[in-house]
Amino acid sequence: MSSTPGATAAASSSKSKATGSSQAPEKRKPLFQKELQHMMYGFGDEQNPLPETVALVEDIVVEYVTDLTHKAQEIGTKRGRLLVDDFLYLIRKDLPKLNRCRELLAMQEELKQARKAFDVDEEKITSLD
């Protein structure tokens, strides 16, 4: 066996500690397996990175989006709802993580403004017609 019996122990408690419950970590369907691989690739790793190092990478990502959104929730809630400035709130001191949401939101932005506006003109040259 490679792992000896400690090792498996604390690797269980430290899975049911952040899943909340003593019970065996629960099986889903993989999520992200074909983007992280890219991504790994991309950040130096193999072409075709082992399926547990694919699968480890992708539990600790859902884990902190899962984390991310309870922790925004609870700010949301005192408000009544859930806004994106609760997820900014979060990540405030992370100058990069920050910098990259509002530019991905800008161009969320740019590429509404640019629907609209082709919708608009979409409109009047049918009604041109």
Given for the second form:
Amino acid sequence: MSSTPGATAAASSSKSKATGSSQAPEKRKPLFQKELQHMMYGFGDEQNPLPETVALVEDIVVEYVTDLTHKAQEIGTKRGRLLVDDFLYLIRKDLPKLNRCRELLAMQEELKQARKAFDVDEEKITSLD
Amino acid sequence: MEVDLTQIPTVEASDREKKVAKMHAVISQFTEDQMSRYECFRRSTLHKSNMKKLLESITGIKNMNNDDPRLSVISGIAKMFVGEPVETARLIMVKRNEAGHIRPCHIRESYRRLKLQGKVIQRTVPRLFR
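Having gone through the form predicted alone, I am curious about the other one (the form predicted together with its partner chain); can you provide its structure?
All chains and molecules follow, beginning with the one already shown.
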């Protein structure tokens, strides 16, 4: 059987950590357990997913986010800061994710504009008084 | 009903309306079971605060702004990524004629397949003889 993602996660992060965690296993406090349960149900699992499964998926996701962020940082340091575009560049071949990110960014912009307009209106009202 | 997502480059306003209309047509015919599952799918998110902690610990950026676009983008990407092993695990279970809860062995097998398809980020993999 191939090595579990938990083992590969320990291996990949022991490169970045100063203390080589070869003896004690990776101890990550569960970050996303409750939300992940709902999410997995939404994606196809049973109403209450098995806790081992949720823990495994969380390890996989955290490892994915970590690796993605590291790669984005490598790209970002070449121009100075870590920008959103670095993430978008790494996702460029995955069209569903890319389109979803574009939607999210567009929605954020809309919300910002709406809030600005709201603040401007508030000022007008208070200044008239 | 399969949609080839690779052939939809951008979504324009009229397309969006058509999409929304299509979705309404599909959603109106959901059973209760499907409806609750779809609700969970739409509503579930990974908490921004946890993602912020994770990003700050990885990047070393201190005091990340709460409406940082990077946060939203990463949360969106991570949510879609959760779907990939879960859906692949379901396919594996169908092939093996198993039903019920998804077990870690299914997730491991689907993770292995995703790696082969290159859908999982790999750092410094020495690509010899490929």
